[in-house]
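Single chain ahead, by itself, as C-alpha cells, in the form predicted on its own.
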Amino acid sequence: MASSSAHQLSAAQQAFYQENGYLLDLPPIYTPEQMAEISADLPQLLALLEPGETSKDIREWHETSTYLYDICMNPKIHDLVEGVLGPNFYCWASSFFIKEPHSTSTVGWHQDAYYWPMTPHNSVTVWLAFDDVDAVNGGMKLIPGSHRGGLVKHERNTGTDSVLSLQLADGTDFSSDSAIQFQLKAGQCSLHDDRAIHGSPANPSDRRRAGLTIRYSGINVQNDLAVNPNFKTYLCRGTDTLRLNPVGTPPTARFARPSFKAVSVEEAGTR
C-alpha cells in the first residue's frame, strides 16, 4: 500500500501533539469497505483464543499473524507515527480492546508508560477503530495536556469493572472535567502520547466498539528484558543503529497465536 501525503502531519499538527498529547480528525487509514473486510475476518483470530481466554489476551500477535502484522505496518499509519517519533521507530504491541454491546467494562484512568518498562518516554499509541466509536458506545476520553505532568502514582484496584486492576491512584490530582470524548469512524485512528492519562466507560450501547492498539516507540527507547523477557522490535522507518532491542521475524502465517504469553499490562507495570 502506498504511502499518501495526506496522512503527513502538518506543523500545526505536531505542535497540537506536542502541546494536547493527542491528535484526532486524522484522514481515514481504511476506506469503509476495506475495514469491513478486516472486521469480517477478526472471527478467524478470535477463535484462536483458548478457553478462559478473551479479546484482551490477543497481545503481541501481530508477530506470528499477517493479519494484525500487515496492519502494524501500514504506511500510511507509519506516515501518521513519522511525524510524532521522527525518522526511525519501530513496532513493539498490538492488542484488542473490544466493549460488546452492553457491556460494563470500563478502561480506568492511567498511563500507558506507567505500565511498560521502556526508557525514555519516546511513544506513541495508535488506535484504530473496527467500529464507529463515540460517547454512547463506551469511546475513549484523554485530559489534554496530561502527558507533561510526568508520571504519576497507580494503584491496584479489583474493585471496579476496568479491565486494567492498576489505574490512578484515589486522590491523584486531575480533573476529568477537561477530558476529551475521542470520536472515530471505522477505519480512522487516533494518537496519544505514551504519558497521556485516558481511560473510557462501559458500552451500554447496542453497538460493539472494538479497537486494536498499536504501539510504536524511536529507536532510543529500550525494554527491560528482565520484565518483558519476550519483546522484540520490527523496523517501521529508518535505520536502527543504537541496537538496543530484539528484533522480531515478520509473520508468514493468517491467522496464527504467538507460542508465549505476552507479558500483560498488570504484570510489567511493576512500579
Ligand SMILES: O=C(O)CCC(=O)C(=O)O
Contents of the next structure:
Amino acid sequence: MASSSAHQLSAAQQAFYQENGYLLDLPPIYTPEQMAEISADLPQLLALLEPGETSKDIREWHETSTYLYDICMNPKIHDLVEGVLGPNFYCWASSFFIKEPHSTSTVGWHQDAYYWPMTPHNSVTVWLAFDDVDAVNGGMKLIPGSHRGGLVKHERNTGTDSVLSLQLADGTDFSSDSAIQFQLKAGQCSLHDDRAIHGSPANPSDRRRAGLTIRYSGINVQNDLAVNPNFKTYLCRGTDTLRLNPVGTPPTARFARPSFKAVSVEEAGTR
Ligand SMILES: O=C(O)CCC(=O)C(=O)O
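Return the form predicted together with the named molecule of this protein as a structure block, the form predicted on its own having already been given.
Full assembly next; the chain just shown is listed first.
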C-alpha cells in the first residue's frame, strides 16, 4: 500500500515530540465510517476471550488475527512512527484499553518502559481511538517532558481500580498538575514515548472509551527473552540489519487468539 505524505511528520512535529514525549492533532488514520466498521467487528475478537478473561487479555493478538495485524501494518501509522523512530522499525505489541460506560476502571500513572524488558529506550506507542475520547469518558493524560527524566520507581497499586499493577505516587517523583488531556476523534491516534508518564481516570460517562495501543521499536531495541520469551517482531519499515530479536509470522485468520501469554517484567517477577 502506498504511504500518504499527509502522515509524514513535519520538522516542527518531530521537535515537539522530542521535547514533550507525545503528539496529538495528527491526521486521522481511518475516517469515522471506516472506524465504525472496524469497531463493529470488535465483538468477533472479544468472543474469543475465555471465561474470567477481559479485553485486557487481548495482548499481541495481531500475531494471529489479521483484524489487528492489518491495523498495526497500516502505512499511515507507519509514516507517523517513522517520523519518530527513523527508517528501520518493527511492531511487537498490541493491546486494548477499553472502558465501558460508567466503568470505575482507571490507569494509574506509569511509564511503559518500566514494564518492558527492552533496551535501549527507543519505542513509541500509537494509541488508536475506536471511539471519540476526551476528558468526560476517561481519556488519557500525560506529563509533557517527563520522558526526559529517566525511569522513576513504581509501587504496587493498593486500593485503586487501576488495570495496571504498578504505578507512580503523585507528589513523590512528579506532579500531575501539568498533565495534558488527550482528546481524539474515533479513527485518530496519538503517539507517546515509552518513558512518558501517563495514566487515565475512570469513565463516568454514558459513552464507551476504547483504544488500541500498538507498540513500535527501532531495530536497535532488544527484548530480554528470559523475561518475555514469546516476543516477536514484525518489520514495518526498512531492513533489520541487527537481527537482535525473533521474527514473527504474519497471521492468516481474521480472528484467532495466540496459544501464549505476553509477559511484562512485573508479571515475570523481575521488578
Ligand atoms: O488507555 C489508557 O488510558 C492508558 C494507555 C496506556 O497506559 C498505554 O498506552 O501505555
